[in-house]
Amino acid sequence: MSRTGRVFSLLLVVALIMSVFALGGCATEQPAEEPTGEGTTTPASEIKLIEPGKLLVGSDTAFPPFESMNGDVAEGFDVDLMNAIGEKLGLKVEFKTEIFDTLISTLQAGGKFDVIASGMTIKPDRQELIDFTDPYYDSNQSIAMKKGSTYTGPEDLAGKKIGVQSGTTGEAWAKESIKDAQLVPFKNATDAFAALAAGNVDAVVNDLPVTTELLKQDDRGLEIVAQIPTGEQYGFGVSKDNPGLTAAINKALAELKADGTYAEIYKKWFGIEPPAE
């Protein structure tokens, strides 16, 4: 081989080696998904949190069995479910008490909590303000009155005082369905039932599972007189500026349903298996 040929061959080998390193370098520059918890991966840059490593949850903690306070500790179906989601995401969960009617505006303002977990029905008007995760609970409404009261339909409540929780779907149903209703809004469901027991309102319209829980061991002479099939679904609320968190919660929720954790939590708080999807 001539000197010129040997030089050409050497240059060709060098060029091949450089191309291999260049391809390897390109491969390592691809962004990798970072694990946020066992079984769930979401790019860390896509999840916005007020406090690193912590998921702050806004909730009306007077809404059993979904959330209520046992001393200084929040407990309930939403609480257990959100704690399980936090474990999937590798985040510590902390509940913060907020009046239901101000949950959405506070989430929009930012700085206080990352997500709403408060038995909140997914509704189009709310979806204009915040995003919702996939539904996690099916609910209906109910009407409660004092035992011995006569109720055959909404017409029986025309012009009467109806206790409701401010900002809820129960309030919206009463306004739409009861003629000349005198709505009396309360900041939480327990206050509404206290008013019913005291005779300050004639009836309370409220979410069926919550009314069932509140009256389960109640000795104040109250009862559910009607179940209203509204076909509502609860979802967790997330800021529209935080789609990565919504996606991460949805993925964790799906995993909890698949591995049986969701069913265990459901049976713990409602005593029955969750409905088939």
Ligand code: GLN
Second form
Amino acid sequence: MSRTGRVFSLLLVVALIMSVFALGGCATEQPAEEPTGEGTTTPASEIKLIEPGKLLVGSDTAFPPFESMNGDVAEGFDVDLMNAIGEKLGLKVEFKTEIFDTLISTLQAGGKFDVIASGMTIKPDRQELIDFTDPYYDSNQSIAMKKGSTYTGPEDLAGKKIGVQSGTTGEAWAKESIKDAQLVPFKNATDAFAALAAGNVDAVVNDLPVTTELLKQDDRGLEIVAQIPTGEQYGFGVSKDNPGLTAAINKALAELKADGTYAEIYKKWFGIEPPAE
Ligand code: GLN
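Having seen the form predicted on its own, could you give me the form predicted in complex with the ligand?
Every chain and every other molecule in the complex is listed next, the one we just looked at coming first.
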């Protein structure tokens, strides 16, 4: 190779190296990944699932019209909504019955279900343990008693036996608002109402839409004596280790609200249009 030839090749190599750097500059236009200190980064979009292709759902399936068992098939507002979310995410949804009070600790322990769909109220103390999706239903509390009972305010229940579902917002309200209440905890709402009908408790404090549903076709002589406007909102619960799943459910939920599917499911179970956002 002549001397000019060598100089030319050298220039060519320099030019090539510079163009590689220029291209590299383009390629790094994606947002730089935040260092985690562990040498790895988890992309925000990653969804962790216990079983590939499946969304396993933990639920206290004795809480109509949100979830109840029809034979061995779960049905209800939460069930339809979860199935619609699963469809958007390309996942097969499977409900697993759990006692309400153990849902959060079981989700945290991992390995049994990916998400909680159980008429669960979003509350700060729960948010310390798990993440919640955006709210999907507005709820309140209620007090039910035997027909003919007088109820003018929580003071009428002072010292009385109050049936509640363990670990619920109804239990928390009763504890706070009824003086010297003797709280009688049950594993689910249906058991609490059976105790009320049997005269084993004087009143049951429970989520209003569920008590309304449970007493709709009930001939045991029970009635709602008070509605308590607690202004609760239900959300789906997801492990704090799985932010990708929370984000994916939120995205699907927003799409279902925008395309009318949410309203359709709401009307099916509550007979009315959902409240305006
Ligand atoms: N919404 C109530 C709560 O979160 C009750 C839920 C339930 O019993 N499934 O505590």
